[in-house]
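Just the one chain here, the form predicted alone, laid out as structure tokens.
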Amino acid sequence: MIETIGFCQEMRPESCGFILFGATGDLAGRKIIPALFGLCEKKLTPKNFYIVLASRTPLDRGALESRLWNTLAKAGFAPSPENFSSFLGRLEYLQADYGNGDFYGRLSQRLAALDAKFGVKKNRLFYLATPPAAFEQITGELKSGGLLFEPEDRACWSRIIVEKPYGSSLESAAALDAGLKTAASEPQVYRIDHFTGKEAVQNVMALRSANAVFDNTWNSRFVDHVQITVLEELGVEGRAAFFERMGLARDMMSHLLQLAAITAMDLPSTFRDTDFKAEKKRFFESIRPLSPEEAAKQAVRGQYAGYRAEPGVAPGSAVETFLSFKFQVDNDRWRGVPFYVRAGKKTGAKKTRIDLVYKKPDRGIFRAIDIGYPNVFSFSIQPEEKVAFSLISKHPGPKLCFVPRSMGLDYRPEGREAAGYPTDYERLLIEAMSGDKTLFLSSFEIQFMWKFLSPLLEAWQAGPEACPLHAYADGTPGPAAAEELIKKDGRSWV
């Protein structure tokens, strides 16, 4: 049977060339080439695409091919033959140099053939994937070497992919800022958080657009609470050495208010990037923002009780692996409707979820009645692609008995919906090839994040007896000051 679609739009991917710096580093290996093998295994890349790899390691091309095949296997995939050579076919590899000019003159030229080869018309995306202390160093040599056009030129276009960290402060932060400005203009940066490519995530948006029953009851007058929750099975795994520069609160903060904007700003009257990153300012704006004070009493960080003995972790670290924290929003949809989130690291079964809590009846049989939430709206982004609404029906039988029941939409997609369906980071790297920024962060949400974030870590360095950090079993959903923190308002976490 095919389903019947009542309205479809779709961003089509331009020609282009694909240039990935640190090619060799975690985070291409994890994410970004399992990206692109998965766009071209989907064919959902241009028909005129190539891509080209560079990174400081000297590799031939047999221990190319050898290091990404192990690269998509660790990733989960078991490539056909067929679409593996396809994917080599379209790819080349660069030693790279960045701080050396002659570098960026061969990379010129190899550009430059490949665009006939593959009659791609000087468009490219470049994505650095990279420590950010060297984005400046290669936009400003991307700049020198004639590889960054400006924005103005409608024969060819050039894009810049950048992820996070977005610094480890608010002056670093406006500092890398203004460094990769030094080359590029705003226009050409692409900021990424993947939370906004996940599925789950714009379904919320979609729900609420296309269906005015829920929008018409996401405010203040119906929902009593938000919740926004993203727990982790693991560890650090590995990644020690960062965590300890960096802490959960400046790792996640970016993910933890993209879902909150992505939940609770009013709609755009379009999905174009400029209309939606309008109301997306306008609920960061409109969020109160913490005192160091404040974040004292409404903020509970917490580290689990194995961390200390990971390899690479400081003997008595006051890392955070964990946060807690509640926020208000002053604005006519949300104000008086408490934010509480959580995020952490080993603290049981992985869970990324988006929950409204309604309010309970003010009239009716249930009004002095405890019946706990009759409402529940809830996102379910992982493991699982849900949505339910939890509500209060009869109990089949003679008496007049009320128990709570859930209506359910499995959002995973199945059969030949599946076989095209984009992972988080596919979809951005599609929509960067297609010029659409709105699921791009922009200059000001970097500022704002680190805006709100600097009262919480001035406020752990200032006063650790006053904000201490609280020791959590592993697997456990946090520390029990953050059951507190929400427990002292009279609710609970769902």
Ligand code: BG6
The other form holds:
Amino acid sequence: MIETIGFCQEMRPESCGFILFGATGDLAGRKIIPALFGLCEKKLTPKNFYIVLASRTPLDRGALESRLWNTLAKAGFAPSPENFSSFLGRLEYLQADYGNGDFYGRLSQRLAALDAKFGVKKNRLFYLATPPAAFEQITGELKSGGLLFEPEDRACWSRIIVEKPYGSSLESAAALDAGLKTAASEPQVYRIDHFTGKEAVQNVMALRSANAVFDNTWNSRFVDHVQITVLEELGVEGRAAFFERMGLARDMMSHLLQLAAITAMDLPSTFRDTDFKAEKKRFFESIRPLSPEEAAKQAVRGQYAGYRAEPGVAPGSAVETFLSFKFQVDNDRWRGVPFYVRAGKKTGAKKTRIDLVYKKPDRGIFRAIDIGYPNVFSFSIQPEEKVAFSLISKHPGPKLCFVPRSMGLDYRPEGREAAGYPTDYERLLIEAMSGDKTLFLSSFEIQFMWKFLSPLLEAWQAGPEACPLHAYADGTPGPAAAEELIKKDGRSWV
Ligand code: BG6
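Show the same protein again, this time as the form predicted together with the named molecule rather than the form predicted alone.
Complete assembly follows, chain above in first position.
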């Protein structure tokens, strides 16, 4: 058991009702219902808490219960009978008709009854796990049905969680946001990017904030370049329809930019979510936009060889399953330090990591001699959760020679301790129930993501000759062109 020291801040989720729209859909089944059960099992929910699952599908209680059991089993849970029945005891199902005011009337009555039963004071968290096209209609109906309270009302709250895809272009994202905002105000909207909820991602910030020795060297004086890698073993896995519409760049860009921000933004002066978001915004604003011409030179797209044979994929599909690009940050900390990013499917192994590659010494005895540099500060986010610093050490023995060694911190706790930790989605639900927006994306961040991505998409559309789609063999870490992208700058992927 690791003992904590000194400072310990705990999020306290406030008593509330959790209403999940789209409860029989893919996202609910893969992520939200398992997270809700995980929170119940780990006793991390508020004491006064209930769940309403809503979806168009008609389900009687028996069918609901067996469906939930299967959902949890598929997500890797083996619930004890007590835990499962305690979960069911907090939960109701409501068949929904999202466009019909009567449904919201029924919902309102059920929420009032459940508030009374579970001792909740009209605090409500609505999770819209529906297609984004339904967001505006649902929030509008919630508002006109009296289910969305004004944020100024201190006696109770209502919050809305939404999840990507936040549109498929800058314009459609803006329209989606505007639609959502006709009924809900910005403080009420919680936009998820589940990468920010990952334990090891949080540790990047924690380590930077608590150890001046590292953060003081995270700048252009010491760091040669930064690498962000999000490679996945899996292919599209039954999501071909979604992928054919979106492609990897749209699917993953938010995650990549969030990892970049958490690594490289200036540290906020307090833990307040507003301070954190202000610094993150400043970082995004200092990323140099890529023009379509630069995008053609600084970005590589690829497709794994077996993609076109996946069920649901068009035989001649030009959708990318791999992306790599380079960008620059125009601020005092990072000016001149390139950021190299790569993300892809079917690349042989899951590997999510952030690497800060240090400069070689430019003075002193080893200025001109290669003794195995560079020093690299690495955060492995998935599947391992590790922090490592590779340095050069003397080889033990009579001679003066050097070897690269690594100092490491295995971040993942073992056994029972690990079992009590929240997963990414569980953590984000706790934060939303606590009213802390640090880990959620602002309207600005979504807009920034699309502004940054649009020239890339434009370049790919306009000039397949200038920006070819490179094939890569299944199980390899992307096309040779991605190696070339970094190699031509005299560097290589870690
Ligand atoms: C999702 C993407 O947001 O993130 C998926 O839609 C991707 O395509 C997934 O596989 C990766 O998340 P994780 O947590 O499995 O690394």
